[in-house]
Amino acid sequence: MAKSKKTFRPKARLPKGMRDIDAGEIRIMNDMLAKVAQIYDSYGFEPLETPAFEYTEALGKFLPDQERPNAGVFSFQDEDEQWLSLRYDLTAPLARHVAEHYDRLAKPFRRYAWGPVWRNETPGPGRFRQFTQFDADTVGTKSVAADAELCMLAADVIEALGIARGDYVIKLNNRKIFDGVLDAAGLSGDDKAATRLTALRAIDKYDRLGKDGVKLLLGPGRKDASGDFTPGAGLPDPKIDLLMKYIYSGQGLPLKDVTDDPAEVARLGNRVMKFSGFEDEENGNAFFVIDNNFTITNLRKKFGKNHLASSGIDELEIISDLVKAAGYDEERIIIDPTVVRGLEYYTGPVFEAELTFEAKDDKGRPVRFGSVGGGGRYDGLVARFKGIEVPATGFSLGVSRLLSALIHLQRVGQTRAPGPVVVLVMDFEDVPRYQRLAQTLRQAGIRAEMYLGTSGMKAQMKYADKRGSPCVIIQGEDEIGNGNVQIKDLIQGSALSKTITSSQEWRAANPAQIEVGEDELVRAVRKVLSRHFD
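Mind pulling up that one chain's structure, the form predicted on its own?
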């Protein structure tokens, strides 16, 4: 006897590094995105949507790793054997759009966009291969007023989402300064490109790894707590010392020289920072007060003789003056030389939005949210297509990480939105009657549905509970004869069930259930909803 062929059944599983998002989080995120869009709109940016994937050549050498398909991006070939890649960010698609429609666009071209992006990188806790970004960009102007504006926009967005002033900071720097320092360290030229990129990413991790971690990444490499080894830039000690000198140039004024009053220290808030690696740290002088003018003076004193670095310092000074004139002082926007951003395409001012409040998880362990957005000037992206320089600058908000912070701060709800009012079907031969009741509620702006299954009343009530329904509508033969409907408040009923102990008492009290005429349906349901959700 022949064996029956076994039916193949695929395993129900998520792709590695991906996640499903439930209704509650989607609703919270949509509300958050609407608030961000409102701020972007107020600055005069216009929405634009670009495809999820582009020709791989359009993403170019700015991929996370090497210039080849599937290095940092997810790629595939079309019917013409051309490589396509899922977008790594929203900036490269914008550059392609501007180049393709350059002649018809008003310049400066100002757009905002949001949507998922994909990175073919090793996932980890809280680090996914697909996540949402929300960008604002200005293309077609060299004026650093555009960069200053994005720093202010970032601060406005974070505050509009409920994060208090003092619980975040916008960090500002200029890649020209860092590139000038690299030039002084003998790291210019195409043959040093890989070393420069490694040094760049090492400096970018200073806030997380500190002095010792960065020095290892600039030198032989670093092994993390898990045992994984990250190769370093292999720089000799004198060059490492020069780069560390660059980091320390943003130290600010020693706190001991500013104040010893605890109340004044508290008032200074974000402006007080600790820097590791100073000779007098053991004497208690590792805390400094950030002052943008002081940092600019310090940078100019140490690196101003380099033409490229001097140009970057001048731009920082202009931006600092612009934001201060608009009311954004060091409480919100500070100059921090350690902010260099990890991508190669930045060519001038760079900035990051960082959350600074102290947080702990359910087990009392410290939680660090850190950077929730960033961006900067990228004057070379459009030029790849056009052959002419088209200056541009942009800011990208990390929606998922910021949403986690908002939930942690309880600035947004963590529970599901109320489910729909469910109209129970008491007679499956008279479905149009129940559909009409549901439609009456919808037309009044009330979320409602008719039960679409085939089960009896007990199962229908269980369904309504699982849907999170605030109430159900019941219309049986008796109610139809009287022109009435019954409304059962499931939320109140659940609460009362904890205090009423006998079924006889329950039937006598008949709590949480009322009967009204059909013409009173909408008013009565609104009364139930207002009881629990207004």
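Pass me the form predicted in complex with a further copy of the same chain as well; I've looked at the form predicted on its own already.
We keep it simple here and write out only the one chain, dropping partners and molecules.
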């Protein structure tokens, strides 16, 4: 560290895992946030902003029997030695807010919030230590109508951002069913918490690893392609079979039993899924049609005797009926038993928003964007403060992931706003003249700036180019004499420069440059702009 003020020069660098966000991305992001806010608003949610950090104990980030905050959060002590931590999500601060203002809030309380959250974790490609979340939560109702609403809201948000119906799906499940199944498998009880967590994580990976991978993770463990070994839950075969039966409950109806008409198959769209790992594969069925009622019937048949699972299945049925009544069928919202969500605090319905279209990466390899948001019911979070249970459910949108997908789909406008019109300075003794031209344009609502450097015309043109200017304004001695200005269309000029080969030809035609009276400036610039932007 710097001991001498004179010689020390700090290195100009970002902290590990941090990034700067440039103008193009900010503009797209703001547009996106406004659209999401509009949908959240339409459902009656109200915005709430909480500060960047909270008392660590309020975030629940003390481990039992430890004096220092949990790893995973950025923490520091206030001058009175109380620990503070940067928020790692938007839910924990909401729980604090609700507990603090419980009596005065209109309940059920619907709130939305967006903003950065911070994770003290090892960063990786595309994984930053600061990123943006956009959450909607409903606090103070046990009714699963609140969960149903969040599933519909998730679908509406994704469509509002320009992703077509059929290119995404909201996957729905209930942790009570999963917990009931674990109970039926003899895996309840405090002493089996670690095994349960391993099983949960295994099932969560069904999408990526398929049948065989999940079986290994439920059993002895699995070595991946790189040779890394993930320890398994160490369950015996009958218990693995029971859990696999649970997974298979969501497979839907074999396509061949539903239809063999290709037009009908096309109409089913997203609902038709290829499940290479499902148990019916042996019977020649690789395609299945998701049907929420069928899944519910399946689950009830197999696990309905377990009290907890049964209550979870009932809730799923209520949600399924609710969303169908509002017009959201399996094209948008499907029940999927493999959706268990990682976080331990979920206590009921859980859901995940997934993009389903296939895209190609730079090298032409297929990529899936996968999950772009999720959430579920967490009835215990406010109870930490209040001692009484305050039921709550929420949905969190993964803004960055969704942004990548939108950029990929080119569903967002040009990533760069049109640059400003640049007024070149032809005479540094007469800067007010050029300033006035820029101001005239700005007052007419045209984005414009005067060149502020000290370089000559060539460098000024280069600057305008770098700024993405649609055109530059030139007023030299001659133009001043005539009361005129020159307008040089840089976009047209750049296009023409590809077809005109000799510089003589260029000068003769001078196709992208026009001279107008100074009082015609605004009209002429508008004309140039309308050539390139609508």
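Numbering follows the first chain given and starts at 1. Just so it is clear, the model here is predicted, and its values are computed rather than measured. Note that the rigid core is defined as the largest set of C-alphas that superpose within 1.5 Å between two forms.
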task: Examine Gly517 after superposing the rigid core and state whether its CA is displaced by 2 Å or more between the two forms.
output: yes
